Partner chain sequence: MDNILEPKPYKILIVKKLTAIEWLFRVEFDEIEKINYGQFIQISIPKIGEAPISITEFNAEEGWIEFLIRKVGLVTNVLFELKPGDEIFMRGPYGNGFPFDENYRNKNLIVVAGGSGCGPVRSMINAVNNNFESVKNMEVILGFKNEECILFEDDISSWEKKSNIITTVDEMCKDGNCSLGLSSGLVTEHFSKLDLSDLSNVEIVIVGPPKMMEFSAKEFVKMGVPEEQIWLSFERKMSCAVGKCGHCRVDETYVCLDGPVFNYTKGKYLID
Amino acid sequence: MSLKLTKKSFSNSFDKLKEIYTIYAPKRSPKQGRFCDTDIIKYDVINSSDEIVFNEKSNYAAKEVLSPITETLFYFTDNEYRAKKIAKKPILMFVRACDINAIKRFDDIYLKNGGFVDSFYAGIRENISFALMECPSKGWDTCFCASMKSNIVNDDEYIFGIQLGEEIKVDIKDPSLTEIFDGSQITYHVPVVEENLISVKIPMISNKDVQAKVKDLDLWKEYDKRCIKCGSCTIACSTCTCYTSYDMSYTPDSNAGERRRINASCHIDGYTDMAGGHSFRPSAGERLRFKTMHKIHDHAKRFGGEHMCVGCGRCSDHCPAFISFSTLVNKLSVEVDKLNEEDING
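Now I need the structure of the chain on its own, in the form predicted on its own.
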């Protein structure tokens, strides 16, 4: 059932939803952006429907609700420990189609990887429902979700879709919510972004010999000079899942404290360092190659599904060196086509 609501009616519906769920949505934090006098939009708990930022892309991805930059896992005292308490109240997240697909990639890593289930992630994930927010007809200027096939979600993957603006339209998928919303019936379904302003051609690596040659492409050397190895791209990425952990003692003379995990980045110095001083990927180009192949080749090969990258474009938005990931993938695709042709011709 689809309804058209007034702002007052939606506000009332939101208050009813708030009684059931803890609600997360893109929220504006004034004057907290990367540059002077700029705002930042990121996911946070909201208490009013007016706080939802609908017409702009959030600077940071929805993943922060499930995988915050820093997270306490458990508390310890001497030989005893206690896991952190996970809130039992269900969570409702206002997200885009690419966000839902990104969290499905998180599910691959945290719930389906080698038979191991991350209990901390699973405890939050099982309580989450999604409200699907409509995007602009072609997304935003750095989006390429249509190329990555993350522009589409199934009807059973969200409980209602919504367009927020002068007119508020709601497409209710969960029958239990029909009493929450009060409006006039219309025909509405969240439209799919069929085409973006930019498109990406995913390289088709024909065999392992070609894959080995990709590693030595001169293409990567360009980024030895451009990439500054800051890790901004991976923090902003909707699907980067790497983390490290450390113990924080409350006092220097006691064995009491907490274990935390913190987001890690394959672009940061030390990520691949080993005992003895060896590092697998010391140069910026090698690190960018690793991340790129993980996003558009390795994940799909490992899990037999979609590519890890969902085309949100946040890595390009955040790069201080103005490296465009979509441009990089298209350049790689040209080089791989050459390698495939050379392989065929012997």
Given for the second form:
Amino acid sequence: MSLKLTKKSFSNSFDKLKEIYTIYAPKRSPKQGRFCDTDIIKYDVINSSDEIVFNEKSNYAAKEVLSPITETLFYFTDNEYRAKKIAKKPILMFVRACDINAIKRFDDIYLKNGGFVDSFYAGIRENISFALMECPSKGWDTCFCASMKSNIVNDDEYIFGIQLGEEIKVDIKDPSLTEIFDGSQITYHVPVVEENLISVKIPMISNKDVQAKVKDLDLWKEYDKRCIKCGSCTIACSTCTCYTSYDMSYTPDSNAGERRRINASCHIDGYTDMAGGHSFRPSAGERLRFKTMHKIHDHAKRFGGEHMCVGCGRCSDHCPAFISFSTLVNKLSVEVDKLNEEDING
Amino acid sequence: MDNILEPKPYKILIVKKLTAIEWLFRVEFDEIEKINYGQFIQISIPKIGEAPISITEFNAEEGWIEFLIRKVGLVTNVLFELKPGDEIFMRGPYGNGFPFDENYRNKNLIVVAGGSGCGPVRSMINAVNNNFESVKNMEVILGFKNEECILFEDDISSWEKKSNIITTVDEMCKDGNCSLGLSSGLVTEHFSKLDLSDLSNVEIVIVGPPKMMEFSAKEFVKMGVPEEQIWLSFERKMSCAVGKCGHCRVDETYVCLDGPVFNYTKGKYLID
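Please supply the corresponding structure for the form predicted in complex with its partner chain (the preceding block corresponds to the form predicted on its own).
And the full complex, kicking off with our chain again.
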């Protein structure tokens, strides 16, 4: 069922939703941006429908709700580790289509990989419901969700769709929500972003030998000087899941403290360092290659589904060296086509 | 649902100094029936952190496992301050281990281990030594930096009674003369002394520093050993050991889940 709502009516509906859910949405923090006098839009708990930022792409991805930059896992004392308690109240997240698909990539890692389930992630994940926010007809300037097939979500993956512009329209998918919303019936379904301003051609790597040759492409060397290994792209990425665990004690002389995990980046020094000093991928180009291949080849090869990258474009938005991920992948595609051809011709 | 990241406390039983920076720790453990040769455990020290350490030996009847620990990092530095009776925290075992029953039984097993790479293979060599009928033959090459770095001398003496054991040191032996039974030179320089007369029946395990494994494997391939009969064990940084933290990933492979032991047909691509 679809309804058209007034602003006041939606505000009332929001208050009713708030009684059921803790609500997360893209929220503006004025003057908190990366540059002077700029705002930042990122996911946070909101208490009023006015706080939802609908007309702009959030600077940071929805993953922060499930995978905060730092997260306490255990509290330890002398002789025990006690896992942190996870809030039981259901969570409602206002997200875009790419965000829902990104969280499905998180599920691959945290719920499926190796048959091990991460209890901390699972505890939050099972409480989450999505409200699907409409995007501009072609997304934003760095988006390429249509190329990554993350522009589409199934009807059963969200409880209602919403357009929060001049007019407020909702498409209710969960029948139990019909009493929450009050408005006049219309026909509305969140439209799919059929094409973006940019498109990306994903390289088709024909076999393991070609995959090995990709590592030696001159293409990566171009980025040795350009990429500054800052890791901004991975923090902003919708699907980067890596973390490092670390212990902290409350005071230097106590045996009580916490084991936490912090978002890690394969671009940053130390990511592969082993005790004893050995490490892998020292150059920026090698690190960019490692991340790129994960996003558009390795993850899909392991899990047999879609690629890890959902085409949100936040890596390009954040890169201080203006490296465009979509341009990089298109360049790589040309090189891989050549390698495939060489492989066939022997 | 069990929390896969939650470590449990276990008591240290014995600490034995093998070299100045490599000690053997025996620790009580209660899930020994799950262990396969070559697997690893996540060892935790509260306030310091966690590290993956190979299981070098285990005994189900007596309820203990052993670790060869080199003092090189935050966790291992603190471990060297602990004594029998102290507790450490552990979770595991993790990884796949060596496929002894599936691939090595009744074969000519050749083990090449370098330095602390002796750790992951020791339990398997001991098991074969105690039940030599399980293989057709076993030969072992152990490589160390110098004489002072030699590990598990008691075990080596025991293995030498049944098998061809070549212990070699990279640096020239003192005064140019090696102690009795000791050779010098890189491990690859001794491959010609191995019995490779029946290539179809040989299985080769190589564990050590990345370059040593790479050159050893290439040398065996050059000598005609099929790639399918060569096995490597990898070492990588890990935070979780259960495929979540991402540190050990190479391409679509997670060393913690799919390794640390890899057949060379796969392992040769795990270059980074």
